[in-house]
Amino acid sequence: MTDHDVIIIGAGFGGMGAAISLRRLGYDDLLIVEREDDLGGTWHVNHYPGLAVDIASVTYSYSFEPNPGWQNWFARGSELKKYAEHVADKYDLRRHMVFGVSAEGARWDEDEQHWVVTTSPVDGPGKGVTTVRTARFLMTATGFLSQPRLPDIDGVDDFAGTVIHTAKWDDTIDLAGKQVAVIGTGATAVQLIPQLAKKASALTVFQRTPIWVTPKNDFRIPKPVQALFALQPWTQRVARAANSAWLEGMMVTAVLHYKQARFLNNGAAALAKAHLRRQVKDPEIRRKLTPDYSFGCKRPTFSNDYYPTFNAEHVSLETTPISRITPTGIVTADGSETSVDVLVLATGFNLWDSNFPAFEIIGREGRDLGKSWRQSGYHAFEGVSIPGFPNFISLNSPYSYSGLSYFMTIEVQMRHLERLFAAMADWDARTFEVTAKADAEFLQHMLERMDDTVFLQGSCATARSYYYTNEGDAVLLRPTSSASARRAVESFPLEDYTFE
């Protein structure tokens, strides 16, 4: 006997999607372990000023659970948080969740044919005290954008002012009249910097790598349209399909099929450059804000107010490398120092050291998943399963991310586990494990398709993108269309797995 049928690590949209699929299949003894103090994953951890999704709301949601009440075409962070709470309540997922508990490790017990998972409270009197739980199945949904990356800069710990990372934002801080410095110019910074400029007396943005920014067609969704979505759900499905087709046709094709559709990539870059020319007056600032890598090597973003921020007299763009941080400011390589009261770290998230996997996972014959990936290369069959790890589903795996909306990925993975678990029930099996042959063939297919992408065909050397592993391989995105991923999840042979 085990403590649970399934243990899911992570209560974001990926973990909740897996739980919904399992509930559909008749599994009710689920445990969802969440490190934070509430559900929502990225949309609970992040709440900095200006936070919004950069995919249209009609697409950035479960297709089976549309939200006719989206207030903005690009939902604000608070809307996504409320949507996550709605999903958890409607599908009765909260009773399966425990919060403030961190997964420390998991080990496959070959004799008992189950997973042994060690957890401990994050805070409080029980911090450091471990609990051991067992489950037939283990699923990890630990997310990409929740573990902050701290900059490796000399003196950062000596800074005497206030330091805030965007993933640990302090809503009580008053920036009025303060000298603020931002390190980083990724998608998060693009949303945050215009908001900081409204309050700070002086704002200095330290940029290492510029980002491609295109216009953002954002607007408040009128009440009559919300009513139409609610009364005629097919209209929202049409809006979703149209937006998804545009994303797939323009953005995804320009990146993943760069070899065949370089004109689309060049067109997207030209659109971003024209957007920059219209919005920034100073030619030197425009030069600094123009990326020198191909569009798509690093995740691009949308904004109408990021570029104009640099026209303000109290906003400065600094591209000289940072030498060190002092108790009162930032010193660049040319020896100049900028006085700083508040230091904002928009330095992104640690994917490849902390999230692949997010904790130690030991499979059959003592195989360590993290060490195996780092030593032998990253791979996962259809982005969900790995040979040597029975009854294990990794929802954040190499080649898992399909399309621009994370929900495309989630729903493909939900369908994968539904087919897999249904087959187990049909064959009265207790364990499943993907074959090494199927995994190797899938990896080879991904590598062949990767040859079409901007990551190999474009100029990406200076992008410094989180798409790349520490070893320099682009393994995060699945180099196929979302439609291809959906076809594959319906057609992969169940014989690619062994059932016992």
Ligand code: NAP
The other form holds:
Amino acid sequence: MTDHDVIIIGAGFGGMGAAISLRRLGYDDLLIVEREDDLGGTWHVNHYPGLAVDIASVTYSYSFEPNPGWQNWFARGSELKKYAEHVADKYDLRRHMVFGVSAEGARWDEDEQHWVVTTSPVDGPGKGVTTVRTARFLMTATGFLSQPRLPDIDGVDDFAGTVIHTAKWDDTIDLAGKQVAVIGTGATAVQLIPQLAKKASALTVFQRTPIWVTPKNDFRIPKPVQALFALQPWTQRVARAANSAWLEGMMVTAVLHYKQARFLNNGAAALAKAHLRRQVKDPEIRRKLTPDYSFGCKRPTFSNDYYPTFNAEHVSLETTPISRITPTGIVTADGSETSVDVLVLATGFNLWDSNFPAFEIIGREGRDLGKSWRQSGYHAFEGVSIPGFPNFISLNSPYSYSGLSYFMTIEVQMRHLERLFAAMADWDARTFEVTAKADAEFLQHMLERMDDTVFLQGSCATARSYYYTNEGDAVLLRPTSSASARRAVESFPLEDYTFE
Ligand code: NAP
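Show the same protein again, this time as the form predicted in complex with the ligand rather than the form predicted on its own.
Following is the full complex, with the preceding chain placed first.
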């Protein structure tokens, strides 16, 4: 007997998707462990000014749970949080969730054929006190972008003013009349910087690597269109299909099929350059904002108000490398110092040191997942399962992430889970484990496909990105089209697993 049938770590859209699949399969004894104090994952954690999704919401949502009530073509953060709450309520998932509890470790018990999961409250009187729970199955849905990365810049801890990472935003902070500095120009900074510029008396943006930015065709969705989506759901499906096809061209084909469709990649880069030319007056600032690496080597983004921010008198773009942070400001390599009251760290997330996996996972024969990935390379069959780790599904795995949308990734994984668990039921099995052969063949297939991508065919040398491991390998994205991922999940042979 185990405490639960399944323990899922993470109550974001990934974890909720897995729970919905399990409920469809008839599992009701689920425990969803979430370290934050509420559900929604990234859309609960992040609430910095300007937060919105940069993939249109018709695409960035579960296909089986369309939301006709999106107010904006690109939902704001608060709308996504509400959508997550709606999904949890509609699919009756809240009763499975515990909040403020962090997973510390998980170990496969070979004798008992179950997982032993250690958790502890992140705060409060019980902080640090561990609880051990057992489950037949373990699923990790801990997100890719969930461990904030602090920059390793000299003196960052000595800064005497306010320091804030975008993932730990303080809504009470008053920026009016302040000298604000932002380190980082990723997709988060692109949303935040225009908002900071509205309040700060002086804003300095410290850019190490520029980002490709294309126009964001955002608009409020008129009430009659929302009504049409509600009354005739097929119309929203058509909108989803059209938007996904456009994204598939720009974010998937142009990047992952670079060898075959370089013209698409060139087109996307030309679109971004034209956008920059239209929006920024000063040629020197334009030069600084122009990436010197191929489109897609690091994740591009969409914005209409990022570039124009640099036309404002009180906004400066600093590209001289930072040499150190003092109690009162930032010193660059040329010796000049910028005075700073509020230091905003838009420095992204640490995936490769602390998120693959997010806590210690020990499989058969004491195999440590994190160590084995780091020592022998990253791999996971179809981006979900690993030999030596029975009854374990890792939703944030190498080669799992679709360039189209996180929901595309989640739904492919949900389908994988449904086929796998249905087969277990058919064969009355207690355990599943992917075969080493299937895993090796899948990895080989990924490596071959990777050869078509911008990562190997384009010029990516100067693009630092969380797409790459510490060893410099781009193992995050599944280098295939979305259609191919969908076909693969319907057709992978169930013999790729052993069932006992
Ligand atoms: P990010 O893309 O990793 O960007 C981090 C930024 O910080 C980069 O510009 C990086 O420069 C800079 N940086 C890090 N350490 C630094 C240091 N020591 N010195 C100077 N600069 C440093 O992180 P993010 O902007 O938070 O975005 C992460 C991802 O979140 C996005 O790619 C996207 O997938 C997701 N996101 C999505 C949305 C959405 O609407 N869907 C919105 C926001 C974010 P380098 O490039 O030189 O390393």
